[in-house]
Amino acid sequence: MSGKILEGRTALITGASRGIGAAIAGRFAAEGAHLILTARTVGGLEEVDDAIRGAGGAKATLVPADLLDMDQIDRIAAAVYERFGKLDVLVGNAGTLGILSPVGHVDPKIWDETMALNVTVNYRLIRAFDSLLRLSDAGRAIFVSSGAARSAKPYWGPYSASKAALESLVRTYAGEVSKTNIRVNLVNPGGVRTAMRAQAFPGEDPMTLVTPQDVTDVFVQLAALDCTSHGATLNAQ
């Protein structure tokens, strides 16, 4: 035994080309997982893969995709089944801030895109990968939420509403699979030094925030074979 927590496990991470997704990828690789990484930018995925291999990890499976073309999610799931026969860990990390604006001023296109990426894409991931997670001896599904799901701050309407909907969706799914080997949870990373955080708080000193690497412990905990948490929202800080 190598002592690595995720040795031999296959994990798919969305939004994996930068920020928290890239940090989770690096940490999972260090713990022995084989990674399936998806994001829109090929270059970003390649940089993450190079960093993982430079640190001694195995080459990841890179899947450039715009998940808003949701039929791609079904095709990815079919390819994962054909190659691996199952999926052990699903991390739904891809998301967007949308826009900070009074609700009455939000452009309908931005509203729809925010709800689509933050909620509907994750529903489609559940729909596509539920059967593959059931084929694992210990399927794990982890979704990235936010404190905005409960704070309902003024001007954060699209993001707050989408994260609240995501939490309701994920808790519902958790209840539906409670008698299986799947464990389903949410993570609230808190304030992290990412591009999305800089977009939301442009005047903030990023050096006052933790790095994406600093919030990866909880993801490893929730992906592990011995995870017992289910239907919970865990704070990464």
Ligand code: NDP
Second form
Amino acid sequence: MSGKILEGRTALITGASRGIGAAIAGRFAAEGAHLILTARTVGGLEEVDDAIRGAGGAKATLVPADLLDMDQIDRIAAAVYERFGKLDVLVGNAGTLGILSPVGHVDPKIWDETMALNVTVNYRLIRAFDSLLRLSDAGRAIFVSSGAARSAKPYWGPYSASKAALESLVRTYAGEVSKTNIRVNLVNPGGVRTAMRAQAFPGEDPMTLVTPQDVTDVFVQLAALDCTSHGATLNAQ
Ligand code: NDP
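Condition change, the form predicted on its own to the form predicted in complex with the named molecule:
Next comes the full complex, this chain leading.
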């Protein structure tokens, strides 16, 4: 036994080309997981994979995809079934801030894209991967939310509404699978030094924020075989 918490487990992480998703990938690889990493930016995925292998981890399976083309999610699930026969850990991390603006001024296209990526894509992930998670002896689904799901701050309408909807969706799914071996949870990362945070708070000194690597402990805890948390939102800091 290597003592690694995720040894032999297969984990799929969305939004893994940078930021929090890339950090979860690095941490899961260090814990022995085989990774399936998806995002649009091929170069970012390759950099994450290089870093993982540089640190002694196994080569990841890279799946460049725009998740807004949602039929791709079904194709990815079919390929995962074909190759691995199941999925142990699903991390729905990809997200967008959309725009900070009074609700009445939000461009309908940006509203639709924000709801699509932050909510509908995660519904499609659940729809596509539920049966594969059931085939694992200990399926784990983790979705990345935000304090904005509850704060309802002025100008954060699309993002706040999307994260509130995501939390509701994920807790509903948790209730539906509570009698299975699947454990389903949400994480609120708190303020983290990433491109999205810089977009939201352009005047902020990024050095005052924790790094993406600093918030990965809770993801390992929720992915682990001994996870008992279910239907909860855990704060990463
Ligand atoms: P980043 O903007 O750094 O990363 C977002 C990730 O999502 C990237 O890998 C990006 O990859 C991917 N992505 C965006 N659009 C698409 C798309 N259409 N298809 C596929 N992948 C896509 O953000 P963070 O790392 O900060 O955010 C990660 C999660 O954490 C999000 O859900 C966010 O809401 C949440 N969060 C972040 C906080 C923070 O302070 N940073 C605080 C609270 C919550 P690519 O562009 O290559 O497609």
